[in-house]
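The chain below stands alone, shown as structure tokens; this is the form predicted alone.
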Amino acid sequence: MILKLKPELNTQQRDLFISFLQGQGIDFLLREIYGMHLCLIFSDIENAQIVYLSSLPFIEEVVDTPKEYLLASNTWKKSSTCFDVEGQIIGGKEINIIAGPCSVESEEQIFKIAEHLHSLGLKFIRGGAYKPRTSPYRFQGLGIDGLKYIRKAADAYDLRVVTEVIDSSLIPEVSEYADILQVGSRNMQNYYFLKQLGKINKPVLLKRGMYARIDEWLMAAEYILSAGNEKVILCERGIRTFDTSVRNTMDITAFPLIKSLSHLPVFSDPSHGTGIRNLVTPLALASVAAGADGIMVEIHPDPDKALSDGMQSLYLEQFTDLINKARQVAAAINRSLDNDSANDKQKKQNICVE
């Protein structure tokens, strides 16, 4: 439940009311969200008590809310969530694409990559300095120095860096050069990490858990959100299932259903959401098709020879003929790739999609 204070009210008069209700012993958040007047956030309230806030003179309306995710639902907030990240438009029209390798493995690979953006006139660099991976011995990242070759990357050909965070203690590190913080999927329902993420000024893309229910999913970004953080991007990666023929089964249902349930921006991961490199592309148009907002790919100049998910990374010519798809499947439902060929100051009056 959420109650809109009355944006005229003075500070006299809202910490008067503030004071009031925590002499009422009613637990509560007081935030203001989305660049709208303060609100009242409430977890667990009582209808008597309802009633009785909703007749006091300083509300001005009163939001009912599914209880476990108030943020991150449409009930509250019914446009669509539009951010910046320098220059690029999250959540509107354009689509945005992210793509890189799973981990950043030399100056040369990443620089190659980078170049290779750049030539199709995308904008966004994803690449791995900290490997959370299921054997300890396989390789870990390149850590700082991972994170250093990324940003000196992006820097030379205009890109914005989208890196894991694997924990809380490394996240002044991430933010430094990332401009967008991952939260990959066994940290999704980590949710000291994610109050931590809510505290920060960057966008987060959080992962869907491998294990994860949607409405889980919702909770997990209302861990952000309620912490103060507004930029959350969720990001669709396949969940696993009996099915042992693909390494996990990609979720289409999840766009239109997130988008019907939130006003989240929704991305799709469909070289984890497969793990085949032959499936990558199928998956990333079905995911265009379905709603999604963005697509992160993982790619390498040679995948045979790469140190971490060279099974479902594409060849550079095959991520080229991927954008060359997408961007026509993106036409077909009147949206567009964001890329060099899109207007600046169209973008800074992008409006969100409904």
Given for the second form:
Amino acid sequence: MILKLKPELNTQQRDLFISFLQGQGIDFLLREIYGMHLCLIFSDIENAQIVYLSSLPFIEEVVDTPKEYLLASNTWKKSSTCFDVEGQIIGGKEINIIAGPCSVESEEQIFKIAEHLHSLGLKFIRGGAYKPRTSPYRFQGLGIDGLKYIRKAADAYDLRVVTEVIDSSLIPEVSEYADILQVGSRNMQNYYFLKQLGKINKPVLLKRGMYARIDEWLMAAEYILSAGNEKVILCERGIRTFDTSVRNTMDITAFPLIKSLSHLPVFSDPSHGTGIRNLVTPLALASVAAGADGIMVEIHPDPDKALSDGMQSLYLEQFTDLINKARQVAAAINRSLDNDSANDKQKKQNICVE
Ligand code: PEP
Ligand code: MN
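For the form predicted in complex with phosphoenolpyruvate (PEP) instead of the form predicted alone, what are the coordinates?
Up next: the whole complex, starting with the chain shown before.
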């Protein structure tokens, strides 16, 4: 339930109204939504209270979020969400490329990868330090050391760090080293955790739950948005279907569908989306063609020796090939990749398009 306050309210009237509500013991969150109006967001409110509140003079509109998500939808916000991450625009016309290993394995490994990304003019590196492994006997990540290595490599090669945070207790630590916090597929429905991520001032890349419908995924984004963090990136990473010939079924439908329902940027992860190295490039290209705003790919200098997800990790040369092909597909739909403007200083930088 969301109540929009009248825009003509002055600060004094607003504060008076807020303390009146607080005095009634009503629990709500007050926030400005997309610079439009101040809104009161209620997660738990009785019908009688709604009727009462909507009769008050300072209320412009009562929105009974019929779709269960509103901030993530394009009902109010028509323009695409676009923001800056350390000088790089996410959600603009240019398609962002994020690449790196599944897990940070050593300083040497992550430096080798960072150097390769830099040579291609790329701006984002990924790598897990805390790994949500299906089996407790598999490599669990280097933890804080992994974060330190990826940060060091990123700083040496002008890259921004995307890394997964697997628990609320780790948010402060991961935020110290990461530029974008990734929420893994397994955590997409950890609602308490999502609320905590709504309180931080760092972008969150929200993977689609492997069993999640599109509306459930948007409701997960709504948890982060309604708690106050507007910098959310959705990332399709494949879903479980009856077909066992692939690790997951990459849902290409998600890109145009999300674009029709939401203003949020939507990225593609064809590595987890397929689980098979040779399928990664075709699915990355299909995602670009279908409207993905970014691609996140697992790469490794020696995938056969990778400590996690080697089967789906591209060799560095294969990744270079992916970039060259993705550039052509992007051009066909009048877009470009985010490394291209960096290569040509004269070219207009990526900007947020209203
Ligand atoms: C990952 O990106 O390394 C990862 C674990 O992804 P997912 O949560 O999509 O399985
Ligand atoms: Mn992985």
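Positions refer to the first chain, counted from 1. Between two forms, the rigid core is the largest collection of C-alphas that superpose within 1.5 Å. Everything numeric here is computed off the predicted structure, so don't read it as measured data.
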Did residue 311 shift 2 Å or more between these two forms, C-alpha, core superposed: no
Post core alignment: residue 324 C-alpha displaced by 2 Å or more between these two forms: no
CA of residue 16, rigid core aligned, shift of 2 Å or more between these two forms: yes
